[in-house]
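One chain comes next, on its own, written out as structure tokens in the form predicted on its own.
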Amino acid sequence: MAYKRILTIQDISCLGQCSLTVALPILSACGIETCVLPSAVLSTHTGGFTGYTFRDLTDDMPEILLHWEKEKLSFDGFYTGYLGSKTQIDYVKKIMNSVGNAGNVKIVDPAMADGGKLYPGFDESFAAAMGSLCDEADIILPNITEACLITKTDYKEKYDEEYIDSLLKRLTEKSEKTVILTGVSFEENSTGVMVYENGNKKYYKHEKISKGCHGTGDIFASAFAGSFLKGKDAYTSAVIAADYVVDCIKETIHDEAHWYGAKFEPVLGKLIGRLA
């Protein structure tokens, strides 16, 4: 198999086991040459920490692209995570359309909301811009809240399969893309991932752990992207990523001092073994 090169675009939270501090090691462990474009640098992530530092790197993005174009650099895949503004989304579109190899794959995690609410600092216009980025993607990885915002669907905490089907169809109305819908739960003690590809859907149900961890969405997206670029199909990649997240949570939940992230490093061997 060819040695693949992926570019991941998202912020760096220096401490907190999320965003690029998760994506870079996980993708690298999957055997993918991983290049990064930081959208911002934070001293910690924003979930539970106060007084954190923040440096916006939006203005650096076009200059970085110009240098890559000058050097004739290119990528086999793109994976985007948390983006801080509509301006960054516009830059990401230009980057993906400028320095991609033939047959490159564009994977977008529209990280902007959860639990029925947008993250602080985002509004409906940002959600619309993120929806336009999703329309240019080959694969998107929204949770249910993000899917509702992108499609302008009323969010429901309790739902049935018909509701999920309607979300999947609305997400693919503007472009033919694969949807990996996360956090889909039809039963109290289980959750799962719905994979919708070429009009067909497959559901993977797994154990639901009551206590979650910060950064598990980033862990899932990174493991999915790494698996997919290693040649696994979308459904298999989603299964591998979901199982890995469960392993990470189980490794973490009994350590009360480690409240700020998931211990993904001790169980990286399990992910590597699944890809071997």
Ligand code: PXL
Contents of the next structure:
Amino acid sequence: MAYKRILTIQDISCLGQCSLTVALPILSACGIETCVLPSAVLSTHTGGFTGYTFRDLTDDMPEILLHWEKEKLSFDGFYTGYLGSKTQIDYVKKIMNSVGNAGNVKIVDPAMADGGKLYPGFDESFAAAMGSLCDEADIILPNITEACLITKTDYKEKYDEEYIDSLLKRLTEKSEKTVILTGVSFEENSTGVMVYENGNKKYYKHEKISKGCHGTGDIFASAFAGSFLKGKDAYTSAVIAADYVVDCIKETIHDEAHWYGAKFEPVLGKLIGRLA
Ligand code: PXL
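If the structure you just shared is the form predicted on its own, then what does the corresponding form predicted in complex with the ligand look like?
Up next: the whole complex, starting with the chain shown before.
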């Protein structure tokens, strides 16, 4: 298996076990050279903390790209997560279109919403811009809230397979892409991932742990990207990532003080074992 180089673009939340502080260790542990482009630096993530700092790094992005172009540096894959502004989304498109190796894969996690709501600081026009980034991707990993925002569909807490089918159809209307729809649950005690590729869908159902954890979307996307770049197909990568997230939540739920993220580090060995 070739040694691959990925670029991941998302924020650094100094404390909070999300975005880059999750993506970098997970991708590295998967055996992939992981380059990072921090979109912003926050003292913590925005999901439950108040008074966090936010240093926007948008202005650094074009200069960083210029330098990479001068040095003729390039990447086998891109994986984007939380982005701070529409301008950043435009820069990300430029980066993905100019420093990719032949056959590179573009993975976009439109990390912007959950539970029917946008994260603080985002609005519908940002969601539309994120949708346009998704249309330039090979693989997207939205949850149901994000899929609804991108496709302008009413969000439902309870739904049937027909509703999921219509989301998948709308998500692939403007461009051919693989969709990994997360948090798809048709019954109370289970949840799962719907993988939609070349018009075919395959569902992976797994245990639903009543208490979710913050940052599990980022853990899922990072493990998926790592597995996919290691040569597993999209469905297998989704299964490996979903099982890893369950392990991370089990590691965390009994610790009340650890409400802000999931303890992904103690079970990294299990993830690596699946990739051997
Ligand atoms: O986990 C997604 C995420 C990433 N980065 C920041 C966030 C969030 C979700 O709340 O606030 C800064």
